[in-house]
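In structure tokens, the next block holds one chain alone, the form predicted on its own.
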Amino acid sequence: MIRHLQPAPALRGRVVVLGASGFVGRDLMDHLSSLGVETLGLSSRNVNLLEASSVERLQSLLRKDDTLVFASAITPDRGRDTRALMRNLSMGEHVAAVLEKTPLAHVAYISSDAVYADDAGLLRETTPTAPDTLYGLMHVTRERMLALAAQKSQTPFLVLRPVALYGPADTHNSYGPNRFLRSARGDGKIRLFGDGEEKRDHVYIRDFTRLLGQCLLRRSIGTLNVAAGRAVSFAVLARTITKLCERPVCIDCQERNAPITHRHFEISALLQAFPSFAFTPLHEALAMTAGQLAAAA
């Protein structure tokens, strides 16, 4: 759950962004642009998180009234293993040693859905913690680390938990709708592992950095899961993206290795914190990604 600082949107400082050439970094960036919002940009070339370094440089460039977004982590498509892990946390014990010592005026982890277990059932914000993967294990620690950390400087701190993202400019390309669209386009074939039976929340970029922006402009703090609440099969997500396609696109049903699970996400806390938000609707946010895709092709 959580609540607002700031009744009325308003943002006096900049916005500094760890992980700015990532694929949240980059369209927050462009978002709180578009808004007249102050930002910094940092990325590895210009902080390495994973250097001991990066503490003093950091501190160095931030002031009492920045709101600081950390997006930067080793996703899942650049590592699974114990090596990833490490390196996450890594980075994760160099902020936490920054916000420790350096108060300001907002700190906003972006974590991810992989906190949960698979079969955790019907997710809220008060669902336990109980990651399969080392990848979910490594944010449950960097929350509890930054969390820790922030205290410490008596910083307001805000996580959000969001599900996949999706949008033209994704790098993942894991399975779901980034992934679907460019094999669509390449080969047209899209791959479903079983009949596609599994149900997930898909969020476009957009909607993401528009809901973040919302909660830097009011310092919002606590944890929120980022979800549209409206989990669809990786079938129904294969069959729309067919349909926007000029050409005709094969669905491929592979042998499934694993077993089938669903995730479904209840939002009230969200529409709670943002009554009048709303997620732009799945296929038309997969129409606008698939122009945009093939516009840059």
Contents of the next structure:
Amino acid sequence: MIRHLQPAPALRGRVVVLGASGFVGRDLMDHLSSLGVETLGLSSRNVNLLEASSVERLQSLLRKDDTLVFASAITPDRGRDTRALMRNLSMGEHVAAVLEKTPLAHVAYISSDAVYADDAGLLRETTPTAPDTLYGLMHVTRERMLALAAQKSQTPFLVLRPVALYGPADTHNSYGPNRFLRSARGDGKIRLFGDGEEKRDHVYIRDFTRLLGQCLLRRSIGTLNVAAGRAVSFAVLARTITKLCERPVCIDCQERNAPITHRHFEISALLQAFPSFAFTPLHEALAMTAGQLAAAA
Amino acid sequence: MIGFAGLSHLGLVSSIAAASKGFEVLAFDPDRALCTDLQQGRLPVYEPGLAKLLETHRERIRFTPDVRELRECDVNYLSLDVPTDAGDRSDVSVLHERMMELLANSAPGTALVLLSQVSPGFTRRWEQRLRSTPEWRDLSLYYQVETLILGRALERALRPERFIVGCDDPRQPLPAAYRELLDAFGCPIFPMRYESAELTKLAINMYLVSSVSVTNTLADLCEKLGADWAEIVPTLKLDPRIGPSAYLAPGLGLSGGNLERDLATVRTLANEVGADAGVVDAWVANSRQRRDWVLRVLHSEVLTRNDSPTVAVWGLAYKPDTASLKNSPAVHLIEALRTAWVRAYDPRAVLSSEGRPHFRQVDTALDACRDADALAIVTPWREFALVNLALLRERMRGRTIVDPFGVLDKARCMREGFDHVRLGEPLEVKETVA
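I have the form predicted on its own already, so could you send the form predicted in complex with the partner chain?
Below, the chain from earlier opens the complete complex, with every other chain and molecule after it.
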């Protein structure tokens, strides 16, 4: 559940984005620029959050009226092990150290729905966090670290927990829209586990950054899941993608190596916070993504 | 004479019901203006039939702001409704104050009866204080379970199924005056220890909540699986293990405050003693999910399709035949519709527009629908079923009627060109994803 500190959308200061060269960061920078918002994008080239020196460096770059978006993490495609966990926590530790000493206008942390258990049933913000992976555990821990730090510096703090995001610039290649689109374009095959029965909620990257943008403009605080509220099976997803491809695409059902789990979200909190926010219909967003991938090729 | 201290909804209904059974009643409240109004037959609460019953039995009930007059009574009820906070937790501080006042103004030998909503342990703690205070030793203390249902309070007060009476020692007979009063209602009396009686009240409400939650869960499944809950209900009513009076009508979650209070109490108690109350959390989550059903339908059908939509809301009270807004789904909905214009009508309840610039309450159901893109019937007042659908069609700009309780006839609505959506039927909302 979130609460808006600002009754009408307005942003006076600058938005500083940590992880600006990543999938979310880049799209957010584009979106904020289109709104005329002043931004400062930081990536590991400018401030390497893995290094202790990043604390001083980041502190020197931040201004009191800045909004900080923390969208930087070592994602599961780059490591799922303890080392990746510790590196992510180290990044969180450094950002928390800055936040503790530096009051800001607003801080938004981009977490993940991986904080919930795979079999947690219908998910909502009040669902207890019980991550099944170290990646999810990392996000839970960073949420807490940053919340404590923000409390110390009395900085308004927001956590967004998005489901799997997709869009043409995604590099993660995780099981879902991006991988299906790429493999359909590549070798003309979409590989499903089992018959692709599992249902998941997917959010188009620009929908996510539009929503995040609204949170920044309203200085929203609290925790919000970002899901469209309608889960579809991987099989439906795959069939939708095959229809978007010019050449025939084969759906290849492979042996399942994990039990079937579904993931549905109850999004009343999102609707209450942003009653007129509309997610792009899945087929439209997939078509846009496919078109952009084709154009880029 | 029977005394009642505390004239909120519970005290008024109970005192007037006692007078109607032929007893002389003294009804006390420190609010002098309230007593003057009541003495002249003006009630501060809306409860069907209550004003008429008061009028009929007015010669046997006297309202007084003077607490000392309670010394004349043989039985003194503490009948104040206990208020709850935003987290549905009881605030019993007023009750403690009133209890002290009642003890100081009851004659030796009086039976004191707690009718207010208290948690297990409350009455025993007061009993121990009575026994350890010499001037109160001649008083006896009882806890009587109330199951007030707003809108049906009178029917339940006049024809209770049973009386549940918490006692210090249930083997001892009840005081004659108290027994005479209870006997006048002609129903079984169950004396039991305080803790059992206090827990009985919670047990009744927990069973109701579990029925409500099961119904809502299954109605939700119906909507998503293409089944119609209305077709299933008659079969369940014929099953003696479920029964014709079971709570089988799907709704918008728990509201009104009483059930929510008892859930909060059970959770607190379980936490204190180390019992598992996980089911309570599930009920609360289920209730919140169903509460926002109208918002989800409106979001899909209207809010994302219009830049500046107008939504008509029929009903503000948490249920029909009451003016109470406590935990009302309509109020939650209106709070969430801040990007729309909302015009609402309710036959009894009033919601302030202060701090709600998007909201206006109007005087008729049809007026609320002027140029509306959608109509949401959040409280199923009977009068809404009588509205002329052709006129409704003329007034509204849009064609969407969100009618969770099925107040309007679906077939007639569809003949008039409306899209009609009800709880528990296959939901064909336009999806925001493929």
